[in-house]
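First, one chain by itself in C-alpha cells, the form predicted alone.
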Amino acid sequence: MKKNSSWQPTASLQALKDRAVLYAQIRQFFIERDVLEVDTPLLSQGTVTDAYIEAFKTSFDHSCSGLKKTLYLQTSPEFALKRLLASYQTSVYQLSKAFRHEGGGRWHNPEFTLLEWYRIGFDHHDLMDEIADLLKHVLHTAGTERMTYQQAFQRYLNVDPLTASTARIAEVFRQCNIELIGGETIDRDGMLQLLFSYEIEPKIGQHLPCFIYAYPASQSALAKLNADDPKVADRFELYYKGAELANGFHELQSVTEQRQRFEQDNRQRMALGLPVKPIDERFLASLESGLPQCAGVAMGIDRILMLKHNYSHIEQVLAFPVERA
C-alpha cells in the first residue's frame, strides 16, 4: 500500500529557521524605529468591500445577542490598526496571518503572512524611504527605483493611461493580446489593471525593487487623492524580481470620502453580479473621531522570504500550504 505523505510539510527545517530569523529581524527593524507591535482580531464583523478582493466568512452561532453572526476573517488588519492610530496615536505594525478567498500559485495561498505598518507624520514618499531601509536590512539590496504609474505605462506600452480615451486604452488592450473568460466583460480600470499585470509587472524592479506610485485616483480606494493632481491618489505599489511585495497609501482621513468610497465599491459589485458587502461602520466611526495624518503599508513577508533564500514557490516557505493544511 502506498504511504500517505500528505500529512509531512512542505517547508524544509531550514526554511523554517529561515522564517524564524526573518522574523526577528523584522521586529529588529521596528524596535529601533520606536514602532509599537500590536495584536488584533482575525476574526471581524466588517470585511473589504472592493470587488478584487473576497473575503473567508462564517457563522458565529454563540454571540450575546442570541442571533447568529456572519463573520469575516481579516483580508488585512487594516481597519482595526486604523482603529487602533485614532484611539492612541502611536505608529503601530502587525506581524500576523492574513486570508483571502482567491486561488493559490507559486506567490500566493489562501492564507499568507503580512507585515503592516502605519507611521504618524509619513507621507507615502517618507514611507517608501522606510521601506527601502528595511529591504536593505533584510534583502541586503542596494537600493530602489521610483517610477509613476504614468510613466510605467508610457514607458512599456506607449499610451497615457490618465489622459487617453477608453477607446484607446481598449485598442492598445486588443493588441495585447489578454484573454478574458468567456463572456467576461471589462472597464476602463479592468483594462489598465490587467495591461499593468500581464505588461509592465514583469519588466520591472528585476535589478532592483520598483516602487510604482501616484495610481488614478479610481484605483485608491483607502488612499489620499494627490493635492496637484486629483486625477491620481497618493498610492504606490512595490515590485521585485517577478512579486508584487507590498501596497501603501498616504492614508484618507475623511470619513465623508471614504463612505463614499465604500458605497462605490458596493455598487460595482452589484453591476458585477457579486454580493454587497457590509459596510464597518466602527472603522468610520473612528475616521470621524480623528485618525492621524499619517501613512501605512501591507507587505506579503512570504514572498520576502523566498526573494531572501532564493526559493521559487510559496509552498517552500510554508509547512503546510492550503492542500496540507
The other form holds:
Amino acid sequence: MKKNSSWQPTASLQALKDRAVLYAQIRQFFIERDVLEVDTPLLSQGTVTDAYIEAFKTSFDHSCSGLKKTLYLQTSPEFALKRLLASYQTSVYQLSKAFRHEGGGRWHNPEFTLLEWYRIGFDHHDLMDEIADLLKHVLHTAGTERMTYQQAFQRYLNVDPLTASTARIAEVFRQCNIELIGGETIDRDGMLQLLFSYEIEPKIGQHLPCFIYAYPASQSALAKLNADDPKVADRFELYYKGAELANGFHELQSVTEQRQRFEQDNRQRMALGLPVKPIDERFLASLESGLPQCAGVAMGIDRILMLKHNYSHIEQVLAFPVERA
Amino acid sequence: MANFSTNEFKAGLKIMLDGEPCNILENEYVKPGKGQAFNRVKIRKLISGKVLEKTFRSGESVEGADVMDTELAYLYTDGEFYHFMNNETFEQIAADEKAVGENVKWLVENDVCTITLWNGSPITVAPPNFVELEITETDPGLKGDTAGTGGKPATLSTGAVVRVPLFVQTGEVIKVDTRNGEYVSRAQK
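Any chance you could show the form predicted in complex with the partner chain after that form predicted alone?
Next comes the full complex, this chain leading.
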C-alpha cells in the first residue's frame, strides 16, 4: 500500500458481482409488481432547501439564455419523480446515484446509490409492507418490526418525545453523558436525534429490520401530518443491524403547506448562517396540478449490500470511494 | 499549531481538548435522521490516559496538539528526573515522575522507550513490550512441582512484582511482557 495503489478499486471482484446480483433482484421485484423504472436527471436546476442537506453545485456555462446557471447534483430524485407522478399517475422507481456534500465514514460516501420508489394509492403502512417484501426478497429476512418514535423513546429512555418539556429532554440528554463540543446550545430536535442515534439505534433492528414511524411533526420533511394526531408526521425510517436503511413518507400533497415548509427551511438556513436555497418552482407547480395520493421511500443500496454480505465498511462495496474517485 | 476541522478527523490525529493533548482513536460520521451531522469521536487524553467519547458538530474546528513520539534510550534517574538519550544525536532529555508514572517499574538501562513529547516536553514514557529483569526475591519452589500451576510472586530489581512459575529462582533473569505485566520466559543468556 506504500506505492501509489490508489488506482485500484477498494471493492473485491466478488463485491462487484454482489452488487450486480442485487440490482438484478431489485429490478425483478419491481417488474413483478408493475412499477415502472424511470431515469431522471442527476444534474438539476432545482435542489433541496433542507438545512441539513447540502448539494454539490456546479456552473453551467452553455444555457440557452447565455447566462451562467447554477446546477445542482441531486441529493435524491424525489422532486423529479413526483413531477412524473403528477403527470402520468403511475407508480415509479429509480435506482441511481445521489450526491450529498458531506463527509465520508463507515456508512457514508458523498456519492452513493439510492433506490427511490413511489406507490400511488399506498399510505406509509402499505409501503412498509412492501419494503418488508423487498427485504425478504434480497436479504432473506423473516419479517420486520414496527415501533412508533414515541414508543422507542418510552421503551429505551423512559421519556415521551412528543409531550415532554424541552427541559426534561435536556435532562435525559445530560444523563446519557453525551458530551457535545461547541459553544452553541443544541435544539430540541437536535437532542432527540442524537439520543435516538446513540441510545436507541444500537438497540433496535438487531434481529429483524425495524421500522420507526410517526416522527414528531417538527421532523416531518416532505411527509403528511397524521390525520388523527397532527403532533406526528406520517414518516418512517428503517433500521437494521446498526444502519439506517430507508426514509419514507406518506407524501405531502398540499402545495401551500409544501411552500411553507420550504420557506421555513430557508428561515432556518438563515438562522444557521447557511446560504438560502432557491425553491424548486417546477416541483411546486407539479403539486399545484395535483400529486396523486401516494407513499414513497428512499433506500440506501450500498448499505443494503453491506448487510447482505457482511461487509463492514462502505468502501468494500464501492469500486472507487471518493478518495480514489 | 494549526486548527483541524472535523472533516480532517481521523484515527491518530492529535488535538487539544480541555487544555490537554488528545489522540483520536476512532472517528465516526453520524447523521441522525433528517438532522444535522455530527462526528462521534473516541479520544485518549494523552496525559491522564483517560479514554472519552465526545460529539462534535460537523464543521467545528479544534486546535491541533503539537505531539510527537520519539524513541529514546533510558540512561539513569537522579531521584527526581529520569534521563533518556537519543542514540543517534546523543541529545538528552529528562522526564519527570508524572510522565514516567507506573512504568517506572519497567525502566531498564539502555532499553529504548517511546517518549511522547508535547510542545517538546515528555508527557508519557512507554517501555518496550518486553524487558528482562533480575529476580531479587521469591520463595524457593517446591521440589517436583511443574510449571503452570498458578506460580508464585517474584520481586524484580526495579521493584515490580510478577507471578512466575515455581521453578524460577532468586537471581535469575526473566523476560516480562510490560503490557500486561506477565512472565514470558527465562531470559536467553
